[in-house]
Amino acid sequence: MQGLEYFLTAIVSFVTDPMALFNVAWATLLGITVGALPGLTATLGIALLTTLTFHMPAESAILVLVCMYVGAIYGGSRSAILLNIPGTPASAATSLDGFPLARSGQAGRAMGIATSGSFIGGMIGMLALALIAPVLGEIALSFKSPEFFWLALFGILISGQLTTTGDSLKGWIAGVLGLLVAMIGQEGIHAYQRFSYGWTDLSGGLALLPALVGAFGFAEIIGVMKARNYETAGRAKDRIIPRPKEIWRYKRTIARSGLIGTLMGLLPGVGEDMGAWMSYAAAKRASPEKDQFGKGAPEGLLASETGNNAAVPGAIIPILTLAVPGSAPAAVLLAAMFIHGIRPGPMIMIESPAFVFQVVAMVFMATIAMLVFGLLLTKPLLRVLSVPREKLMPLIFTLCTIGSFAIAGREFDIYVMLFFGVTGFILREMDYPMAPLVLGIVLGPLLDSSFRRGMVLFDGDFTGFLIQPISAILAAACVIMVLASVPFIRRPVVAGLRRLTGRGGADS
């Protein structure tokens, strides 16, 4: 009941504050625009906007960033439907059925369905945030150094496995590269310099935001300029606001996709794109019209958009309770919280319980704004898709450069941004995912300090990391995940399960 009181108080404070309403409006609209433009991502939008919020009050800054986050994930569906080019990676599954609908002259209907799914998914995720965060916060109070070490390692492993379409090894290599980058600079216990080689700029470590802006911003610029030009499939000339019965028809798909998306958001480093793909796959498997998927099925479009937007609040849950990001955009949001003096983690439900429900209220306000803009301003917003990329990309590069420099006023951060941009582009060309790399940079200090602190507490005896129930479960999950990815171990197990399943079916 106290949580509900905090939530209602936050809603009233936002609704009665004209400046808060203004911030919700412009940040959500900007997020939708950023998400709709191919080549820009939610991560880049939040990173660039973070550099502009330094002088804002902490609550206003987080409100603006949450609205940007929600708006950008939704905005990616615009270009996915009209151009068959996802504006963000989270909208890749949306293009499978959204673009065929647009090609058949139903662009307005497709965008209305996508908007409805995004709104419902956001609300499901918001409820999960309100219900799960306090419980997870209490559980997190029992976490000590071994548990945080295994949690960080588990996050990198599962992110590397789920964000690669083929070999999990590439995802794990990207995660290890992120961990190595996080080791540069002074370590957290004795301030001993590592891998700085006498270079003063490296002794403080590599800043997170310039690295993220480079990996997701400059790398995207290079990739977009390399790609071929795109053409619009069609404009929204039909009905945009869907009929309620059309949405109600797929209520089970919506509920399933909302739960799957929230779960994918909860898993460290997995994020919105996996929420969309897993929801889409589950909907296709359960649908009696599975042959229509990929040809313009409203159910597939609804599933993907519900899943990726439910993952947004889901990814915020581990940020608040564990200080572990659920996705790449959430990693930037976590960094912004630290910049503004907010300390998420296990103690937040004791020190600042009201802030958790303020974030729930922020998600609620952003989701409402997303619905309003999505239904009423669809046609005007589509004009941004006609901006030539030759004019857009230099502007984005300028923002990347200014944003990287503005964080600390160091020219060195611009070089960090350029380095990670070129490196990120090369890794993408070789099919290495970026999410594990980013998660490695974010979780590196947590993993390092937890391991070294635990070794001090246990007098160098690593078995201390395995004797507690939670740490033992997390350690077992890490080992099983690695073993399950080894082909000569996975194949016999899968074959045995298939034989067992077939035998069971025959007996019944």
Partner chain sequence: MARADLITSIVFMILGLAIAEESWRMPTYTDVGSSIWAAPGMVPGLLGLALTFMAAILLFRSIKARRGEGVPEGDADDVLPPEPGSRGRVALTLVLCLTYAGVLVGNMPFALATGLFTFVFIMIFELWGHPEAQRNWLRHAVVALIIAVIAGWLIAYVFSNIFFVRLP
Contents of the next structure:
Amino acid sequence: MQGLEYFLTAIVSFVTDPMALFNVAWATLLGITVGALPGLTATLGIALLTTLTFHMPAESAILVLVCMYVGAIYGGSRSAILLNIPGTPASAATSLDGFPLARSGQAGRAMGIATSGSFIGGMIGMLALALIAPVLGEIALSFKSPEFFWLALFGILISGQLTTTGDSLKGWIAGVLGLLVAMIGQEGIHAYQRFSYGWTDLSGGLALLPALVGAFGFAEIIGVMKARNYETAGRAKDRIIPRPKEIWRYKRTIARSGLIGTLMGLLPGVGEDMGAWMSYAAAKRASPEKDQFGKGAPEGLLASETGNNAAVPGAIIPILTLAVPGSAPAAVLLAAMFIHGIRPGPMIMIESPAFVFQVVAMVFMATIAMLVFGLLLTKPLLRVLSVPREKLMPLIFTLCTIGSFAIAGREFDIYVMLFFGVTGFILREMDYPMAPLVLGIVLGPLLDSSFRRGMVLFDGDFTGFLIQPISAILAAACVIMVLASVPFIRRPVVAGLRRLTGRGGADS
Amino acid sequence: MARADLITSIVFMILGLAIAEESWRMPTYTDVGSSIWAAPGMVPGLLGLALTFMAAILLFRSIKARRGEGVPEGDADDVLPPEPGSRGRVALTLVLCLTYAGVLVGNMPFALATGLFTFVFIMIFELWGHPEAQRNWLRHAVVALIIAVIAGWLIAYVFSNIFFVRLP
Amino acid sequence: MKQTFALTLGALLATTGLATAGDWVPDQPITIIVPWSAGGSTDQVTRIIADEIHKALDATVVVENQPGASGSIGTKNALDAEKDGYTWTAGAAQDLGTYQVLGMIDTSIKDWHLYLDVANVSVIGVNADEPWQDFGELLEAMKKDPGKISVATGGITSAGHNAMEAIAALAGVEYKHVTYDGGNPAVIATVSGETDLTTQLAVEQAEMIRAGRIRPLAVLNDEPLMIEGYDQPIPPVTDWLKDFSPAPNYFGVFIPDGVPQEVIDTMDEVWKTKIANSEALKEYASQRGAVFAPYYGEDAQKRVMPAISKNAYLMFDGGKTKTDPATLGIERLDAK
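The structure above corresponds to the form predicted alone; please provide the structure of the form predicted in complex with the partner chain.
Below, the chain from earlier opens the complete complex, with every other chain and molecule after it.
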């Protein structure tokens, strides 16, 4: 109950301080903008603001950064829904159902659903942060090399399966291609430069962001310009604020996605993007309307957006309890705390519990601000849809170019973006999905180092990857998913299950 | 699609094998006491083999599909659906975008490059194949010019002065 | 307009005696390229330094993260930038000094003006559940079971690996080397029990030591280390290994040679008068278990050499590079 008191004190101090409210407002708005622009990510946004907020008191500075973080992860859904270009990797799953909804003239509804999902997800994550942060911090510690290896593999398999219809093969090929891209450059164990051939730019590896902007952004631009006749998705006249009933219908999906998102957020190296993918996969598996997923299912959109925003407070949990960031943007947030003389770590609950609940209050303020701006901005944002492609696409391409350049200030990244754009377009034309490829680039280093590190720890004995309970479950899930895709294994099993349960639906 | 799959599966098989071969030749560092399992080529090698294996399945399937269809003709265009003009539009988009990002950016002030690109892009795609628009070309040009000037200036300003990004 | 303003301000400060003796007045933002990810130990301390420089010169200082290839990409960009004094880099001097040996960038430590801020030392920290109570017991255990005890480090070029290699060579022990993607993950792996111990920097272990999750057995230095909030000093490794020669890992900002002399004069002055008295930097150091080290010029060059030499010969002896550091003017300092 002490905690509630700290929380309420912090909330009151924020609400009664006009300066704090002003900070919440501009930082969240800037965050949404950064997230929505293809090429600017939450990580870049927080890093920029860390410098700009140096002279603020610690509390205000962290408040601004938390608002930027929450806003940016949410903002990525705007471009994912309207343009089919996820603004951040976290929104790739959002575009699966968000964009089809928008194309069918329900962009307003889609953005409303996404906003509600993000809001509720943020709140679920916040509750976890407030109530059981120390316990969850310990869960993060129970993930060691074998668990991370299986989780990374599972992520690729599931994303490959979800982004293809019927047959997962092309999704998995795309995923493996992404993993292979991640192998380029200096590896983490011997500092050997793989596939770089003495090229300094390659020896650093291909950065995620230019690849993402190319595969999603540039490839989409080419795809849009290709069609001879292109209808702008008519002016949506649907409701923007979703009916409570529509959201309540999916209460199970929301609760599940919130929990999955929080869990994915708190695992180091596994971030908001996996929060969205895992929630989406779980929602599809449990849903009675599986076949609607990928064609504009509100449930899928809700799951993805709840999952990625729940991962934000999730990623803040290990920052506070272990001083380990749960995701890339969270790493910068952690650095900012150090710079402001705050010492997160296992002692923080004992030494400064008030700060922990201040952070909870910051997440609360940011999530509220995100909801308000999200709903206010929906109407003006819908205008994007009525801009003809001839005028819109060059502007988006300009943003893709400068965004790729901005992340590290090197022209090489522009060429990376162009390469992934052209290759991505060709692969998309042949029904290879881009999302597993991008996720492969994200998870590649984790898969690589956790496999080799685990093998070193177990002296080359692979059974070490199978004996712990969590790794055994994840391994089983991977194996089942692969086996189920082999027709002559799946058919008898499905038939058997039908006989057992007396109904269909085991087929995914 | 079967024909495209046939080609890509062969490309991926070769790529996968090449990667596995490259990985095999990487140093293992076992001579300095490191475990063979920690060798840099371990994971990329396995991934290369996985790619080859999956591409082989795809190859097998596409052969089966082509035989099943029995109609070798008519799918020549299945990579790009036979919509008239779409190939030209793709080519034009590529030329414009690659020229802008690959050549103009970095060799002239960013705002100028952006403005130029935006103007040319809008003009070409609005006028090409639209006789009605061609008659009113001046009006289109004025609008495109306004957009180009504002876009070039605004994007350069926002990125350099608000996001503190150095422009290329 | 901006320039006139800055000039007037500079003149104003000069007359009031606040300005530094050098006459460099920056008229555009100074960029410090941090060649590592945002949030790492270089990033943290560089942002504090950036602010001190901002206050001292009244110039905008932008910290830009350009991570990749062990920091060599960002460093190379700073080296290739126009030599106008507006693009610097930051990091650990021992990294800067060994890029040439590793064949990554053709630059020697002598090509840079070093402005050091803190020195970091390694600590041997074991998981709190492990039985070893002091460093002697750990060495016994390592001798009994060669290659079984696992040591987490931040990678082959990391401070932790350097430290463990030095111990292994002096004490004649073998260990199982497990690398992580940086110092903090290595420390967490020790806390979670995946590895038995870590030899990463005190900075990276401080919080876990305070919380009692990691037991510090020794510091790789010749004097004990105090960490604020931990009740006893950490004994120096020389209590067990007499021949150990300390090589502190200095961090700082680096300006490439060839920039206008006035830039160097001004920065020397800033380091002498401002950084040497910086409360923010002192506080950061004492909280994080680092050593306050505001050195510059020849003094700085001399101080960073031991760590560079150790690192370079470690790579060479370990077969990571074919280039003999001696051919690049790096002398072997410790007899091994």
